[in-house]
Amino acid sequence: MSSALIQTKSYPTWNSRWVFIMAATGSAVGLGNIWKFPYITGENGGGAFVLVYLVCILLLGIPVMVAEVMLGRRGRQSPVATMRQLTNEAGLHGFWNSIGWLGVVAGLFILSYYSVIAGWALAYIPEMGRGTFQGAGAAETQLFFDTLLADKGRLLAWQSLFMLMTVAVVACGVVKGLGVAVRILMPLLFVLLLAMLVFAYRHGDFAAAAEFLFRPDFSALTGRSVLEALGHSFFTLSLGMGAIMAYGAYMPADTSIGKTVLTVAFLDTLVALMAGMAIFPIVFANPSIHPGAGPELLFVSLPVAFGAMPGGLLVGMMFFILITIAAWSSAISLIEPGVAWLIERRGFNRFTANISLGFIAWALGLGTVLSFNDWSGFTLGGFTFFGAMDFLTSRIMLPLTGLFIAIFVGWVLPQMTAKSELNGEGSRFYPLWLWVLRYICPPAIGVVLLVGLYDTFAAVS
C-alpha cells in the first residue's frame, strides 16, 4: 500500500499530518484565491476589505471548518453516511441529514461552472507560448477573450478536458489519486507562486502593491464589502461543499484537528496574499489597468501587461499553468464527497462514480458554456445559468450548510462527542471555540445568507 496512506476499519486514512494539511488546502486552495480574491480586493477598497477578510477567516471559516473536519472524522464515512450515522446514534431528527446532501450537491454545482472557467485558463496557456499577447493593447486582449466565450465549440473543449483531468485524479482512487495529487500540485503551485513573486518584484510596482493590499482605507469599505468578505471567507476554505467533510474522514484519530485546521486556514490566507502581491504589482505598473477591473483582470487586463513586459510571456504561461493547478486541486475534492457515497451506498465502483458524477457535473456546465453565448440574452431574474449558479451555491448553498453546521455541532450534537473528538477536556481552547461557533457563526453566516435571498428577491421583483 502506499505510504501516503494506511488502512484503518475498511476505510483509508492519511498516515501523515502534512498529507492531510496538503490536501485540505489543495482544496482550499483554488480560483477562489488566484481568480476572485485578487479583483475583489480590487473592487472593495484593498486593504480594508483585506483585513476584514481576515478577520473573517478567524471568527467564521476556522471555528466552521474546525466543526466540520470533526464531523467528517468521527463517521469516517461519506459527508451523507456520516450524517446519517452521527443523527442515528444521538436519536436526533433526519433534518440534520440534509447537511451531507447540500454538501454533495454545492460540490457538483460549483464544480459544474469551476471546469468552464478553469476552461479559459487551460486556453491561455498555448495561447502565452506561441506569442499570441505579444505587445497587444486592451482592445486586442479584450477581442480574443470575447471571441474565446463566443466560440462556445472551444470552451466545451476545454471544459471537457479540465473535467477528464478531474475525473482521471479521483478515478485513480484515494490512495493513488488524490494522495499522490496533492503531493505533487501544491507544492508546485507554491513554487510557481514564488517564481511570479520574484517577477512582480522586478518588473512591477510592488511598493504601490504592497500599500494598496496592506494599508487600510476604511473609507473604501461598505457594507456590501463586508458580506463579500464573509461570503468568500466561506468559499475559500472550501466549507459547506462537503470536501472538507470528506478530507476530515481520511485523518489521523491521534492528529489535533484545531492545529491542523489552522495550518489549512494561514496557508490558504497565505496563497491568497501571494497572488494578490504577484498580480498588483503588475497592475499598478500599467497605468491602463485598474485593479477593480473586475473578473476580467485576469483575463482581458493581464495579458496586456504581460505582452509588454521582458519575459513576459513566459511568466505569463507560467501563471495559467498556476492558476490551472489551483482549480485542479480543488475540483478533484468537489466531486470526492459524491464519489464516496456511490461507493458506499449504491454499490459502484470507484471508475464508474467518478463516470457518473463527472457527466453530470459536465452537462450542468453546458448551461455556463451556454451562458456566455447562445443564451447570454436569457436570464432568470436578472441572472445568466452562469450567474444563477454562482449565487445560488456561493450566497445560498454554503452559508446554509454553515449555518446548519455552526448551529449541529454547538447546539444539537452531544457535546461529549465533539469533545471527545477534540480532545476538549483540560483545553483552554475548545470553551472559546464553542462559544464563537454557537454565539458569533450562526448570526454572522444568517446576515450573509438572508442579504442573498433579498437581493435574489429583488432581482426577480
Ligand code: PHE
Contents of the next structure:
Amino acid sequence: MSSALIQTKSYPTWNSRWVFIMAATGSAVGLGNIWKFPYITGENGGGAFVLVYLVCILLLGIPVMVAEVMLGRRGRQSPVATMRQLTNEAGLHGFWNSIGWLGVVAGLFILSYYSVIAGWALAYIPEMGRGTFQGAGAAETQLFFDTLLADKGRLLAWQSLFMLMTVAVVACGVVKGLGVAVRILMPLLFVLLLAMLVFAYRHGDFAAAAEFLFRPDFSALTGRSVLEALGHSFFTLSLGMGAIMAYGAYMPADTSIGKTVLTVAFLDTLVALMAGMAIFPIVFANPSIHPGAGPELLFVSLPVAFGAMPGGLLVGMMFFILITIAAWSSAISLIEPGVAWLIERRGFNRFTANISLGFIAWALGLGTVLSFNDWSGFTLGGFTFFGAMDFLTSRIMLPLTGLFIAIFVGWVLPQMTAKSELNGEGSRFYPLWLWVLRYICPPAIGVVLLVGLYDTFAAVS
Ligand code: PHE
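So the form predicted on its own is up there; where is the form predicted in complex with phenylalanine?
Everything in the complex follows now, all chains and molecules, and the chain you saw is the first one.
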C-alpha cells in the first residue's frame, strides 16, 4: 500500500500506529521469546522466575522503552544522529553520543550469533518435513543436533541463508521492506502459535505446564535468577541497542507513546507465555525430557515429542517456521540502526549500507559457527566465542546502554523535551514515568551491570 508512507519534511513515517506496533513487536518477539524464555524459565525453576520477569518488564522494560521511542521520535534520524542532535541542542557533553554508537555495535554483535541460531531453526524445517524425527528417541535427536553443530559447512550455509533473508528485507526499505514484512509476518506468527497451543492442549500435559509456569515456588529462586530475569527483560523488548529508537523515528507525531509501548510490551509478554504454554505441556508429557535442559530444550527435546505424536511432524515443521519468522523480524531491527546511520551520514545508499553491515555481522558470525566445532576447545574464561558474544551483549552492552538512556532522559536531558513528546498521555503518566526512570531504573540496571562486569573479571582472571 503506497499510503503507508507519509512524507514529513525529510523523514518518512509510517502512516498508522499499527505499523509501528507491528514493527516494534516484530523486533521484540524473537528467539528471546520462543527459544530463550522457555529454557531459562526451565533452568530457573518456573513460576517465581516468571513473576520476577513480569515485574522487570513492568518496572524497567516499559519505562526505558518509552524513553527510547521518545528519543527516536524526537530526533527522527538514526539513533547515532538523533543522540548527536539532542546533545547538541541541549549543549550536553558528547559522551552521550555513545548511546547511539554502542547500539549500532551491539546490534551487529547480536545479529552475528542470532543468525547462527536462527539458522538451526531453518535447518530443522526440512528435516521435520522429511520425517527425520519420526519415532526418534532423545538419544537420536541429540545425535542429530550434535551432528548439525559439528558440521560447520551446514551451519554456515543456514546462517548465510538467514542473513540473506534479513538483508533482502532491509534492502527494500522501511516502508516496502519493513512495513510490509511485519504486516504479513506478525499475524502469521500469532496464528501458528495459537495452533501450537491447541496442539499442546490436546496432546500434552497442560495442567502440569500451567502449574510450573504460574505457581511461584520462591525456594527455586536465586539472586542469579533475578539478574537473569532482569537482563532478559531488556533483550526480549529489544532495548538498549537503538532498534526501538530507530523505529520510534518512523512513528507518527500524534500517536500516544505510552499506549503504544504498553501494547508492544503486552504482546511480547503474551508471546513468551504462549510459547511457554506450547512447549512445557509437551515437555511434561514426556518423562525423558527435562524442563531444565538449557539451550537444547527446543532443538533436542521437542523433536522427540513431535516425532512421537500423531501429526507431530507437520506441527513440528510449523513450529520451526514460526521460530524463523520471529527471528527474522527481530534480525531486521538489529541491522536497521546501522543502515540508517550509514545512509544519513556516510552517503551510502540503502543497498550498499545494508550489504556492508550484513557482511560484517555474517563474518563475525563465523566465530559463533566455529565455536560449536573447530573452536569449541578454545575458550576465554570458560566462554566459547558464542558464549562470550552472548554475555557481552545481553549482560554488558544492552544494560549499559539502557542505563545511559535512563540517566540521560531522567536526569540530563531538559525535561521539556520529554514532556512535549509525552504531553498527550494524561496528567498522571509523565510524573510517574519520570519517577520510575530516575529512581528505580538506574540502580536496578546498575546492579545487573556490575554483577555482569564482576563475572567477566572473575571468569577472565
Ligand atoms: N528482542 C529480540 C528477541 O527477543 C532480540 C533483539 C534484541 C532484537 C535487541 C533487537 C534488539 O529475540
